[in-house]
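First comes one chain, alone, set out as structure tokens in the form predicted alone.
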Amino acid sequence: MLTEQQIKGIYIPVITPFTDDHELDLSSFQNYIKVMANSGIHGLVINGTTGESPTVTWDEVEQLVKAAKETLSSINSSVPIMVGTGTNDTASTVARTKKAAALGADAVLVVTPYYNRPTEEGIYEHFRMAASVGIPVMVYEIPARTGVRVSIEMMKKIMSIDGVIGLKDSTNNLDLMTELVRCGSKPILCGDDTFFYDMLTKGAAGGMMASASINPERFLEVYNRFAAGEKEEAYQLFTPLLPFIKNLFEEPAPAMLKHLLAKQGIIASAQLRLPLMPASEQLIAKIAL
């Protein structure tokens, strides 16, 4: 199981490849996992938003986790697997968290409950119940998708829960992370790719970033240079990546990610499940690998 000390570096929220008739493409998935693991990344996240979790069934999640574990074992890789289990229903989240633990996941990613806009006390209880399962929990705060922003004081309380090992911060600013770091927080990973360098300078332990699926070595070099104290070199490496990152998310992810991964031959098809649509020709024309 993951420890707080392992929450660092580059974690990749993985895509879920589909065939042209919208079924799981496990062969492409295994090739993709192999490429990511061999790049030197620090962790994989299955069934996040980048993996099109709203349209992937739990049976399919189980197939993906098993396929990933088999692939990692075949290349003698110890890259940890985190599984997204968070929903806006606490009972469902707890049940999925138990299932992820039984599958041998190293940790789970639990998002702040979305859409039903619970009170902060309800949000705290949601995370407390998830952490009570016994598998390490990574909290995921992303107000743009959940419709609720957890206050800094409440997040401090959530981060103090036994079993919570860190936070993926996708709040689109540095306020939450800066205050948590000032108070000696558990590890925080940048979840908004454009803020990666800025968050490193404020004390982030790394990033959980979808854009790192495309040539992950570039993001690893930024992290490794920064971790080695070569901050100016890290900045000079990261700055040219910003236009790519911004274009990548100009349309809903993972459309452009899948297009590029298919173009690289890592997956067989860029197919998505509705309501997501393929990347537009206009966006494709803007991005060159």
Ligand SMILES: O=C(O)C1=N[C@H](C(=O)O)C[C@H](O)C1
Contents of the next structure:
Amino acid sequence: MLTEQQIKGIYIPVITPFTDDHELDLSSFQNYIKVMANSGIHGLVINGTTGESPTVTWDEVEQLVKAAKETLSSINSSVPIMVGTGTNDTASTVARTKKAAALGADAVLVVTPYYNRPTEEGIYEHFRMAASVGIPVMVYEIPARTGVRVSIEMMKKIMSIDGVIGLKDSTNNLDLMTELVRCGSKPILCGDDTFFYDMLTKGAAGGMMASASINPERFLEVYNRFAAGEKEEAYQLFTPLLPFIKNLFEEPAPAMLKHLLAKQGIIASAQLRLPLMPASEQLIAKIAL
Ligand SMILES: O=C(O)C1=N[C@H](C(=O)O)C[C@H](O)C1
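What would you give as the form predicted together with the named molecule, now that the form predicted alone is on the page?
Expanding to the full complex; the earlier chain stays at the top.
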């Protein structure tokens, strides 16, 4: 199981490859997991936003976790696996969290409950219940997608729950993490790729970023330089990545990411499930590998 100390470095929220018939493509998935794990990244996240969680069934998530574990063991890799189990229903979140624990996940990623607009007390209870299962919980705050923004005071309370080991911060600004770090918070990973360098300077422990799937060593180098105290070098390495990151998210993710992974030959097809659509020809023309 993951510890707070292991929440650092580059975590890859993995895509879910589909065949052209929209079925799971486990063979591409296993190849992709192997490439990511061999690159030296610090962790993998299955069924995050990048994994198209809204259109992947729980039964499919279980197949993905089993396939990833099998691949990692075949290459003697100890890269930890985090599984997205958060929904906007506390009971189903708890049930999924129990199932992820039974599958041997190292931690779970639980998003702030979206759509039903709970009170802050309700959100606190949601995370408390998820953490009570006994597998480490990483909180995922992404207001632009959930439609709710947890106050800084409430996030401090949520972070103090036993079993919560850190926060993936996709709030699109530095206010939350600046205050949490000031109070000596549990580790925070940047979940908003363009902010990676800025968040490192404010005390982030690393990043959980979809863009790091493409040539992960570029992001690892930024992190390693920064961690070694070579901040200017890290900045000089990160700045040229920004146009690539912006293009990657210009259209709904992970369309462009899947296109690039297919182009690199890591997965067989860039297929998505509706309502997500393939990357446009205009965007494809903008990004040369
Ligand atoms: O897969 C995720 O989870 C990620 N979420 C962020 C988002 O959805 O905007 C971006 C991050 O790169 C990965």
